[in-house]
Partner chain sequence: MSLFFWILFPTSIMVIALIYYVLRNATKPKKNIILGVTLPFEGRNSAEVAELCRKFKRWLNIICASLVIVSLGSLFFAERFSLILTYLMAVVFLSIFLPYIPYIKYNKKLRALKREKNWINPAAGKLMVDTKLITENNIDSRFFGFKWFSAPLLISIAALIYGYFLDLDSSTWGVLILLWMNLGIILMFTALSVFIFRQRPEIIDRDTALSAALTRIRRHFWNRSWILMTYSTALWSVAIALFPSQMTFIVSTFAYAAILLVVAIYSEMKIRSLQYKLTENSGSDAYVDEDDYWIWGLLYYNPNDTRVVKNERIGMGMTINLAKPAGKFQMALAALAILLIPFTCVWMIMEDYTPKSVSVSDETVIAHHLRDEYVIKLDDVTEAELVETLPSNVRVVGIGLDNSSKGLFNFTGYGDAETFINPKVPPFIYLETAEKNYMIGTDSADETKEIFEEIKVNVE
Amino acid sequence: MLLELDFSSDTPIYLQIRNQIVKGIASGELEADERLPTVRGLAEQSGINMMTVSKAYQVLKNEGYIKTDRRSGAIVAAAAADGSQHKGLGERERNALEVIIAEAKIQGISREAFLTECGEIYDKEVIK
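Hey, can I get that sequence as one chain, in the form predicted on its own?
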């Protein structure tokens, strides 16, 4: 698994890892029960601290995207991969989306243009 980390970004590295794994699950690049790299392996491959990877995996586990086991390591949760886990956006996601919508509105982007862009991104980034 190759991650593209931007060390100059305002987004913390652990969230960049989390976000890329979520995108990988959504796009089908990462499948149900697929084993993720070990914390140590991903840290060495990416040139980052093991605690950073561990934090990303803990967030993913708490959100239900992965399962962890001492023997098998981290694997993609089946419910996350097939979409049966979530029935809608959670509070965190709704709050983040509200901020994005507010920013678009302040910039003068119309509702129609916003929805069109959302559809284009959804088709390009998530469905593949």
Contents of the next structure:
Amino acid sequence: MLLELDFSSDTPIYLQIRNQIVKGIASGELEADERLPTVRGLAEQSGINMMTVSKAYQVLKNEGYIKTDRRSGAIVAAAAADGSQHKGLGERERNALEVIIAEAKIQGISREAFLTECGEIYDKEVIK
Amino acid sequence: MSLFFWILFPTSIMVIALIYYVLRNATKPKKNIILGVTLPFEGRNSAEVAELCRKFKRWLNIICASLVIVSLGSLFFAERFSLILTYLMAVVFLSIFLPYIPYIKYNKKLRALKREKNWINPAAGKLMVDTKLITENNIDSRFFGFKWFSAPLLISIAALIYGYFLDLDSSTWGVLILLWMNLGIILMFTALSVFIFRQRPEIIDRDTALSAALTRIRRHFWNRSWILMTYSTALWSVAIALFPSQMTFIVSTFAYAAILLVVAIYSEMKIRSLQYKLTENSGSDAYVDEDDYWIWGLLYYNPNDTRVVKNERIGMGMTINLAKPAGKFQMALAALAILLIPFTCVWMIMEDYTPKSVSVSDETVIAHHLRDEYVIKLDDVTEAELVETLPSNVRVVGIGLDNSSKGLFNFTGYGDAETFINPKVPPFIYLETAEKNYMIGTDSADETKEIFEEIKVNVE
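Form predicted on its own done; form predicted together with its partner chain now:
Next comes the full complex, this chain leading.
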């Protein structure tokens, strides 16, 4: 998959990598057991600092999206890819959602409009 | 017309032709880029873009045709090396800069059109990384391996060893220096081949196969070029070592330079052609747009990129990241080298046309020209001869211009001699001392004869 990393964004690069890989898994672009570049490989080929890539992979591993192995690198966790990781929203996701909902309310977006928009985005991300 | 005219004039025409080809070729879309601007598929095929390209080509034609006509002015100096060189260097200088004026102008117009039409790619300015390309090794091009470079390396070493068995005279040392230099060049080519191979893959859009194919093509042509160039260098060493004469040097150097040029031009044209064909249908979905990092589409400036050296967007060349201190330094060096050219030409004209002065006083011969001076005590002179016709000679170290030969030359029948003459104005005075021999002369035949008479009296 194609990662698009914006150095001028407020979002740290490691988080951008993490978010896009998560989106890739959700959309099916990254499949179960699919190999990802090694930390060194991704760092060398993209020019991103190795520590930044390592941090992104560490976050993804901690969240259960990927598994890492010293020899074979990183692979997409089967549980993450097949949607069987149904544990409900974690605290971090709930907190993020609360902020987004708060901003939507401030802008005067109704509950129905917000849910409609969420549905459209959800359908765009999940194709299986 | 002198030989140098037939070397320099076609060279200047070739420079104009190359720049003309490269810039005109920039109007053909490759990797979604036209005139240094990345455009979406519908933009590349629009009438406005076509019109801008047409106007640019018109200006390019005018400028390059004018440069060719101006270069013909060198015919007036066809017999004078320093003047031809200065004139044609000036033409080359103009050729390097002038055609880029319309290029920059239309690059800016195209960027303005891109903004006006809102052809801005959402991914513009972002770093695109294809994880599949990196992971699955889809590039599938292999470094040719050091075994390809071992043969030319061994040949070059053999030529160098053979060179040490040559009869050692002043001209042989020049041969040995060249052989050492060639060995160094082969080692450098080998190292650079690895460096280039390790450059990042080319990512165009979401099509991993396309990105892999373009990366493969680039690496293939670079690999092939390096190997051809190392073999050419090795063969050049063999020619110089086996036949150490001035004629061999001239002919083999020409052949070597011609091979390098043909390899470079062919590879560049082929890659551009393939980039054009393979990316014809790109630009409809997400595609790489680095325009923000390319000043006028020509100079790469990206503080977020850790690399100092990067692939050019089009073709097979490399460029420097001006955001890096090392990049700025390299660019400054290159600019300095170019700016030194006019100074070198001025110096050469001064060397060629400033009159020489030779005088005898206090039993000393003083030969003076610009910053060079020879002082010869007549007491040291064991033999003096007036040489009516300049013997055939080889320059060992020094300057050999139309009106000025200075330095150490090897003359047939006389051996090595410190030289200070105008080769076009015989006769010449040959002096032998215990330490060195000299061949001196002035810009006037009568003056030279007078000085010889004075020297002869003192020597007798």
